[in-house]
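Given next, in structure tokens, is a single chain: the form predicted alone.
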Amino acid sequence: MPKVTVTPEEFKIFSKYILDISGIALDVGKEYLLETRLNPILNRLEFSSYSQLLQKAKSDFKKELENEIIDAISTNETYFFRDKSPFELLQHKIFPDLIDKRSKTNAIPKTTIRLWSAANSTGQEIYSIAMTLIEMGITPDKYNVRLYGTDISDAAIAYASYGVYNKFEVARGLDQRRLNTYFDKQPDDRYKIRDNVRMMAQFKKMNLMKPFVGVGKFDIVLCRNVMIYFTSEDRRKIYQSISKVLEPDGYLLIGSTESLVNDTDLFASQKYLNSVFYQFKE
């Protein structure tokens, strides 16, 4: 079917709808993104306009179409060990420091480490962290490790939970040693994450614009390469919410090209080698 073009008025109304349901801000100039992500849905439903799609989504009380739209719009770029430096920072600085501090204060036999990957997408970040921990000898038999991955997309959470990746996905960020160590080859050139890695992670749907209810406290929060999709006001709200679930001596990691300067004054930047992390200001 031919590509359906969004009109300026439709884009204005539809981008407001997407902002309301997901917090994702589509500024003028992102019409191409809307069309690229949503045209397959229009073609499947045989709609000739975005107005029809919006009307159908709003009248769907089961919110199945709304969730499909969120899945399509929120699909983000991700791969194993993305940017490398955060994982080196975790390995050489943050995890050793945390274990040293927690082992002195924990009353239970196993030292507890709780990490949250917000906007986890399809799971590569969490599984990369799990591999890093295993290679450090920080395994569930010795430590109380809790890795949480959340995303607004139902499809992304299902994909992460299943833990099966195609040849292209494992080629991005994984060397042959890690591929052989942590994955089992499946039919059709697919690779399934092994159970000892999979068991370390839990995945859950979560909208960062909604209250963080029942998530508990975390030693480390990763919120990387996602804030560009939110308005400045919403970024401030999200960082405020993150501050409430981060331990007083916890660590916040954001994307290598991102900054907190205009969004929050709650955290101070710290440098280690070529990496930057954030902790509460004293």
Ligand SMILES: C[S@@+](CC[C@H](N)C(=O)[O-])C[C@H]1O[C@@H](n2cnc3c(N)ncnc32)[C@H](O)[C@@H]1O
The other form holds:
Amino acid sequence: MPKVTVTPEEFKIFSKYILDISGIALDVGKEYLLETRLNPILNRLEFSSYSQLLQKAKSDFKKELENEIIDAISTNETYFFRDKSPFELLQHKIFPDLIDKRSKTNAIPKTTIRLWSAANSTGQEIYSIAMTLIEMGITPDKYNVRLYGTDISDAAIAYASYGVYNKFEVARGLDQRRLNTYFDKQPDDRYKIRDNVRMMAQFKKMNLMKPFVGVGKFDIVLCRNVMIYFTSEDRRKIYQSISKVLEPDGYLLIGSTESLVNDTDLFASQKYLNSVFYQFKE
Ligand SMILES: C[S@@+](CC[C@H](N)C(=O)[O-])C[C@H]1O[C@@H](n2cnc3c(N)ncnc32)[C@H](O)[C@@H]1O
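Take the protein just shown as the form predicted alone and give its structure as the form predicted in complex with the named molecule.
The next block holds the full complex; its first chain is the one shown before.
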């Protein structure tokens, strides 16, 4: 596969385009990332420069090429029960507290819990939460549980909706018991999430950089391992938007290596065992 090198001028224009369409900030020094991710598209279209690709993407009104570029640039790294402690926190603190509070206020016909995974990638995060809920007995026959997963990447959303994972993906974070309980092995050695788990989640494409229209209110928002791609000004805006869709007593969970310190002062951190979560400041 011939390798096409991006010129400094092209990198400047292309990274501005990527920032505009996705909010993902590619600083100088990330030329290799742009080349590794976009070279296969260039080769397929038999283009010899990044300027050609940009011109084609901008003139494609169906935005198919734009979506392909977003899919290629966004890093979808994720795995089941990533970092473990957020799922223990949900199991031992957040879900019990919420059920307790909501069963006093919205129990008719069923107590409702709404959770949003705002950069859900290929579904492992949401399905890990669905498994946690099932193990706690918080199932759709007894509770109105709504799990929403959104992501900017079409391909990631399609993957999550399909719910089929290869042997390497299920080996990351799932033990044998959960694999046997929640997945069916396919003839091609892949594993399909069972319908009782699949039906608890809904997936939709959504760009966090755009206004949050019609998303409703949530008791819990997970926004994990995505802010790293944005400028600090954009991170501030996104946290502001999240604050508008989070219930006053809701919970915000971010990645275990992330912090809100320089990006927003709307939330106060709380500790439970080894985990940190955020709620609105009093
Ligand atoms: C590293 S994954 C994190 C997945 C999961 N939250 C976790 O922690 O395992 C980051 C995800 O953010 C998505 N993403 C990047 N920019 C986005 C944007 N502007 N709006 C929504 N999602 C975005 C990517 O497509 C990718 O799937």
